[in-house]
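The chain that follows stands alone, in the form predicted alone, written as structure tokens.
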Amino acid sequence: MIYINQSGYLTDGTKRAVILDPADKFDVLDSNGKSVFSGSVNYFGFDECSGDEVYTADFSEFAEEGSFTLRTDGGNVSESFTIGSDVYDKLFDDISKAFYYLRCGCGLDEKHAGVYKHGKCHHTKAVLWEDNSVEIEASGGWHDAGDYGRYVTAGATALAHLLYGYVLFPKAFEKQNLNIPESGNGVPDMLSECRYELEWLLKMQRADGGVYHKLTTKGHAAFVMPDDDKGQLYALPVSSMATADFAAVCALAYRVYQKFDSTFAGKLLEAAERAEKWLEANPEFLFDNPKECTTGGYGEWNDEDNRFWAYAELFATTGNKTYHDKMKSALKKNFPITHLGYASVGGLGALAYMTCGRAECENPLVEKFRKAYADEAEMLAALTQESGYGAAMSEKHYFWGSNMNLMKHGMIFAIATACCQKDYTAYAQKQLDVLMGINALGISYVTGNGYYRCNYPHLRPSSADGIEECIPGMVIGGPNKNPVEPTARQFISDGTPPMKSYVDREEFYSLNEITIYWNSPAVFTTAFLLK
């Protein structure tokens, strides 16, 4: 058995294949089945995470584009892979485009969506969970996951991934054609579309400053298309988490928005300035999921890294002081600087302050921040190094979301290459390498894209649409090695390894869901990969 990226692999970039036979030597075979490179294959040895013997192949040397297979002097053959400087352009826009498929509010027509198209959905008024007399309209947003409900903590993560992945890398996004319907509007298409977020996320302010939570049903609607799920929507009450993410994600999107539409960007610092006087008011930690409501909590322990956010965000848009003040009087707190959400943002917040570049920021704290991302970069290699199939992953990593550790390892390899003098490059190639077959399964962890991939996610409209085929694009969460479903055992049984922990059945929500949060850090990592 040899595993192998499916998407293929860059001309210039890190290439390598996993074999699970012995042997000594490979060969890249060209379309003719002439040996085009040679190379001696390693013996990795016992890897913990996947209970695999492994092999690896390193052919990074050989350049030439064109098709390839890999043959060992076993006998063993690879599919056939793609080497060039295009073979990701595929991969980057299904999993740009996957958010479009995600809209809420509006119908998706058969010029942007295809096959997948459906008519307009929860376009109706909310009301109010503590008051149901009060109505608001809150029409918009992405679906967050499997289901329908959405999640101000969640939207503001995956935006801030997107908006940096834009912000670091901007070439990548600027020759995108998503075919959505603002394309060609002179706005890159990934920016149109993390707009149509943006405006819903301005609808879920209250006039004095607090943003509402969630906008959900009582409980997740049955296996139906969007346009079927008629349920009464509620505005869940104000958390002081989704006021700091909101006000901080606002003011990010300020800067980046400000060239191409700064009336749109003036809302948005307005409204973050808005929440950020709520927070002062409102200093206390506060969130409330009431029991009666069974859509996802998106709970948290405190908001002290949300509010560090939220400052170091508010102090990289304008330079006052005072929020500079508050950032640092915040960093006190004992929080991660170097997580990227949803449920731990310091990281974005001292993302935020390293690559402002405004000539107020303290270059201790800068350092401090650059040496906080070197060090994560440098205990996530010495993983890479320690797994057969280069995931930066321990067996601690493998819980519900899997995939969502192993993208946002790439981005730190990603933001350390970008901001701490240091070359992880081929690091970040290696998490993207196992995401798309190069782990002990040999799966595509991307609807439509790979010869062997995952197209029964558990996704309400995937399941209901009554297509064959997923929607492309979409990353599924992956092996988990406690899956929450009992009857996930009968698959996958006791003892396990951690990477072998998947099936992929769309009941199986702790392993097979998607989520806006688990598809932006892969369009951030691959976005460095394309730079």
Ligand code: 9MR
Contents of the next structure:
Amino acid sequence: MIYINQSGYLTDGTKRAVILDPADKFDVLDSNGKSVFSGSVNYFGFDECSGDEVYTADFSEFAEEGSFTLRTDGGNVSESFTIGSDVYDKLFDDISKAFYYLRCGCGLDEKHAGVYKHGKCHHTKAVLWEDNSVEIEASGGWHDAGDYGRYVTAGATALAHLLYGYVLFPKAFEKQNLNIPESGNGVPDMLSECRYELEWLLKMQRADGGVYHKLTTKGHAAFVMPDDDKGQLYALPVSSMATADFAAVCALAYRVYQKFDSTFAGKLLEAAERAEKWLEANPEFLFDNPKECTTGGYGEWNDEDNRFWAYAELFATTGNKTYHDKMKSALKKNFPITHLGYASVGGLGALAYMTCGRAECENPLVEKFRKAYADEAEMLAALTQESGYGAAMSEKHYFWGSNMNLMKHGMIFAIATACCQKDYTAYAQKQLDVLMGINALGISYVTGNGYYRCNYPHLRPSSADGIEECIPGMVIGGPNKNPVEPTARQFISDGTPPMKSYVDREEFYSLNEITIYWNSPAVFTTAFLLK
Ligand code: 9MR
Ligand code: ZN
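With the form predicted alone in hand, show me what the form predicted together with this ligand looks like.
Now the complete complex, all chains and molecules, led by this one.
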């Protein structure tokens, strides 16, 4: 068996394959079966996370474009793969367009959604959980995941990944045409898509600046199309994490949208500063997810990192000394400063500070953040080398949504390359390789991409639409060594290595769901590789 990146390899990029049977030599064959490159197979040995004995082939030096296969002298032949500068264009567009398919409060029309069209969903008013007599209009945004809930901290995290992807690697986004309703309006499509979520976020804010934690029905809907989910919508109580993440992402979005639409940008900054006032007036950690509401909790244990992120973005946007002081004082709390969400967001604050380029930034602090990212990248690079599959993952990373970890590690390599003067491109590439098929199951974890791909995610519309091929571009949660569904043990026996603890079946949300903040780090990492 030979595992390859099923989306292909960039012409000048790192190119590798994993082989499971003994071999000494390999050839790259062109479409006529002629050998165009040969190399030695490396014996890696036992790979912990998969339990596999692994051999690898590195053909990075081979930089011809076209369609090829890889053959070993051990008798294995790979599926065919493409080498070219545009091999990730479809993947990048699909994982970016996934957000359009998750739009809520509108219908998806045939022109943009094709067979995945549906009627207008979740457009009725919500009532406050605490006082059902108060109605609010908060339609819009993206469905979070396989469920139809909309959660502020999750949305803010996904937005931050996408917006920072644009800030750091704008070229990748500038040429995109996602065929969404806003395409051709002069704004990069990914930013139009993000604006759809931001407009919803703005509706989640109360007049006093506080932000409702989530907007969902009382429990998850049945597996019906979004427009058939007619349950009463509730706005759940304001939380300090939601308010802080809201302030942060609105302040960040101000910097991004100012040049496209200064009125919209102004609204975002006003909202961010109003949220900050609420944070000031409410210094305590505040979160209440009533247990009668059984949709996603998105609980956290503290909000110090969230507040830090908010002040860092507000400072980056305004240069205001008060925000700088508050940011520094929040930083005293000692949370991780390279974590990129959804729950732990200190790394996003550090990113704001490192990349804003303000004269008011203090050098030792910039250096502290750079060093933290550089150290993290070194640690992950070491993990990558210890993995036969090239995954910057150890056993502890294989929990619910492990592909988020994989892609966030891709983000760390990208950020360290952009900010810390060392090139980790090859490491980031390897994380994408793992996602796209160089993994212990040889499967592509992105729907609609790859010859052997996930197709039955825990995703309501994909189940209810009766269409065999899943909506494309959805990044699957992936292997989880502790699936929460007892019946998963019928498919994954006890003792299965973490990288193999996965099954492509709709009922297993802790293995096979999708969510916006699993797609967003994949968009970021791919944008970096395409830069
Ligand atoms: O992604 C979340 C994962 O880290 C948690 O372990 C899990 C249980 O709390 O919840 C996941 O988030 C889900 C959310 O609660 C509801 N929408 C779908 C999300 C992805 O499964
Ligand atoms: Zn909806």
